[in-house]
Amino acid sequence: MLVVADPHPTTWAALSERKDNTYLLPICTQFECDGSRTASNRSVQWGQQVVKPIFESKNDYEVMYLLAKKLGFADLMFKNIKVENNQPLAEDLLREINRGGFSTGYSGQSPERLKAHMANQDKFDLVSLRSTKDAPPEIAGDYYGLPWPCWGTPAIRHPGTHQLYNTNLHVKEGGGTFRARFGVERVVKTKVMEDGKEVEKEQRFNLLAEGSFSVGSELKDGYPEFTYGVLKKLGWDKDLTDPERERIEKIGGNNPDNVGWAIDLSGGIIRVALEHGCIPFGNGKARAAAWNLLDPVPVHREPIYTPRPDLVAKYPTYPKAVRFRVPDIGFDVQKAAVDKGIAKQFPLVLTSGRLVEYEGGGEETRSNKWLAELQQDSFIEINPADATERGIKDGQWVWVTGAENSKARVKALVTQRVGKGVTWMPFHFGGWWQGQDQRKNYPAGTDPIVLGESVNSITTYGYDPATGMQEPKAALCQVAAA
């Protein structure tokens, strides 16, 4: 089953010839619903509905509610959220995030605080993001948009964090330290030979900060993540209110001392830590050696499909393994590519990137007639030397074939912006597949003005084992006149 839920039909909506089990749900844009939006600088803004949803489109909230209702658990999922005419209240949705977002720092940005920011946008400095001296009380001291992380309940009025890990500010003013994420100590066991015998040696390394702390901290050194037990050892548990203490002890059951700041739904542990000038997630050292990653210190590894197969023996990719339940067969793919001489068959490096005219997959921006006019064809940039060798002229149609034998029909842009042996394609196009125009497969009237080949149809296998992120930015290809 394939469900595409989007304001504009994506490439996936047009690729399938199936008549059954393919669904297209028209979803509203952000301008057709209320709610919070997080910007790339970590600030959060409250958006108000500009226009009513068009046609039969619905917003994400309503679709999620109707799905939960159909599956029989809407009453539980939305028990803290007001729902009218199948429409969950956007403010209540954010409050639900606030209640469950202590560990992620999305707990302080209530709808009321965000709305106050939107109503007083002229009262924030454009560079520092801090509210100005003449700001009204409801935003005084805040950074615009309460940038993540914004600790604790909205009631304690944490201002948000403009700069991460800034020890030059008090934690109640947006300061912070490196998180003590990996415990207080690392134990490394090694085996060595002593007097002809193999002996196990143990080394211990302090993972907490040494001599580094944020301004105003009552702890003048490193410290672990805060728990109820840590508060007790410091004598700070007396600063908890009775309701906070009751909530912590209820969560902890027989072992309340283990209740940490991240699961304390009262927010009390966070509040008390901040009052004493400490960040709730602890004060640890930055890691230069990430020992739990495959490469604790980054080393060079050749791409799965490399233009330099002679380097693979010295710089191979990661060994074959199953990671997060997904087989990583990159080692086998890389070896096969070397054995088959793929680099000779596909001698050009294919890279991809963005254009000014379009955004993302391009479905929305290629449906805009003013933007569509500016870039009407998908294309590949190729160096004049490579183009001459292949008899390719600027502006003509070419076939780009990927190392796994998928192909795309695009126009050639002969330019010195790319070096010899390197090509470049934008990733904003879709609606063609292996040279075939798929416009007929779009629902009537929903097809973008401009269609073209998707570069991701000719990129190849490979992903980062630490994050599970695929490799769509670089591969090998061959280009020939169409």
Contents of the next structure:
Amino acid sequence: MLVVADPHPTTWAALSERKDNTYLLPICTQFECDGSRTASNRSVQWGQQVVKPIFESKNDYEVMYLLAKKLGFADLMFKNIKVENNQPLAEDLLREINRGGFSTGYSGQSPERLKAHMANQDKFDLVSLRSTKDAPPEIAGDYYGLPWPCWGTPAIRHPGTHQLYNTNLHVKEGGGTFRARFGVERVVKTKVMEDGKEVEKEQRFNLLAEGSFSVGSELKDGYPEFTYGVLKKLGWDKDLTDPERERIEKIGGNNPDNVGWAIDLSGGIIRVALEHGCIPFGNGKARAAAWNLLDPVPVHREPIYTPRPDLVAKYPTYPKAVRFRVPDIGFDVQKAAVDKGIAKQFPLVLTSGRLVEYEGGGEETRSNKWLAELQQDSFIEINPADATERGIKDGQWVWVTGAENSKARVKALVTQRVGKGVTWMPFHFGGWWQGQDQRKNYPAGTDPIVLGESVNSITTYGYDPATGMQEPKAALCQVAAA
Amino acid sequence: MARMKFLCDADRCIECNACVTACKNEHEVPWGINRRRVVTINDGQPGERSVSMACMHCTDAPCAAVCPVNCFFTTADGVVLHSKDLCIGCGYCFYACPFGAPQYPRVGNFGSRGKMDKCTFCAGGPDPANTQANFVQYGTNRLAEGKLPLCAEMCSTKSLLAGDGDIIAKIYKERVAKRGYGSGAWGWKTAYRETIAG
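Next block, the form predicted together with the partner chain, ref. the form predicted alone:
In what comes next, the whole complex appears, and the chain from above leads the way.
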């Protein structure tokens, strides 16, 4: 089953000729619904509906509610959320996020606080983001948009964190330390030769901060993440209120000491830690060696499809493995590519990137007539030397063939933007497939003004094992005049 | 009265085309007609430069000098405008213009031209009123509302400046003083491997 839920039909929506088990759900834009939105500086803003949903579109909340209803668990999923005419209340959705968002510091930004920020936008300093002296009490001391992390419940009125890890400020003023994310100590076992014998040595590294803490911290050194047990050791558990303590003990069952700040739904552990000038996630060191990743420090590995097969033996990709539920067969694919001489067949490096006119997959921006006029065709950048060898002129149609034998028909942009042996394609195009225009597959009136080949049809196998990110930047191709 | 001018600071233009898009959206300029465009020279090579170009609203404008029907006029703000009711689409102004500003819609086969269209400095046409009929012919008249051209207002790097020529000159002088005259001294970096810091 394929469900495309988007304001515009995407490449996938138009690709298939099949009539069954394919659903296009027209989703409202953010201008057609209320709700909270996080900006790239971690500030959260409350957005108001500007226009009513147009055509037959519905907002994400309603779609999710109707889906949950159909699957039979809407009552459970929305038990804390008011729903009217199938419309979940945006304020209640944020409150639900707040209740569950302690670990990410998405807990203090209540709809009431955010709306007060929107109503008093002129009362914030444009550089420091802090509210000005003449600000009303409901926003006093706040940073604009209560940037994550905004610790604890909205009631304790944490101001948000404008700059992360700023030890020059009290935690309650938006200061902080590095998170003690990887425990308190790392034990490294190494084998060394001693008196002609191999013996195992143990080295212990302190992962907590040493001599560094944020202003006003009662703990003048590193400290681990806060738990009920840690509070007890410090004697700070007496600062918890009775309802907070009851909640923690209920959550912890037989082992309440293990209840950490992130799962304490009372917010009590966070509140008490802040009262003592400490950050709930601990005070640790930053680490430059990520020992739990495959490459603790990044090392060079040749791309799966490399223009330099001679380097594969020395710099191979990761060994074959199953990561979570996904097999990683990159090693075999890389070896097969070397054995088959793929680099000779496809001698040009292909990389991809963005254009200023378009965004993402491009459906929205290619549907905008002013932007569409500026980029009317999908294209491939190719160096003049490579173009001359192939008899390709600037602006002419070419076939690009990928190393896994897919093909795309695009225009050539002969330019020195790319070096010899390198080509580049923008990734915003879609709606053509292997040279075939798919315009007839869009529902009437929804087809973007400009269609073109998706570069993802040319890029090849591979993904980063640490993040699951696919390999869209390093591929091989061949280009020929169409 | 202020003398309105454009200035595109080629050291700052990043070829984002926001000026072009702002212009098109504000005045609903149809496909194929560009009142403003971004020109890039030495694309992909060292020394690449982009510059945003439109009608420069010349003093003693050459377009007006060659127009056989005298459709051009200069406003009290120094903005060069024309009357589309008088224009016959002859194309003389296109040949006279040093900046390639005049644009013509194709109105039929055999390359016949429609009435000339060009940048109005967001000042509309002969009739300053913001009516629908004037909008269709010339776009909006922002100047009449005390607003400057939208292309420059939208410029993300403030490369494109529009407004009172004296104020623009002052802003640009400050930039040159700060960057050093090497920033505009063509060839200094190549010849002497230096830029003159202010």
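Just so you know, these numbers come straight off a predicted model, no measurement behind them. Only the largest set of C-alpha atoms that superpose within 1.5 Å between the two forms is called the rigid core. Positions refer to the first chain, counted from 1.
- Taking 2 Å as the criterion, Lys189 counts as shifted between the two forms: its C-alpha moves by at least this amount when the rigid core is aligned.
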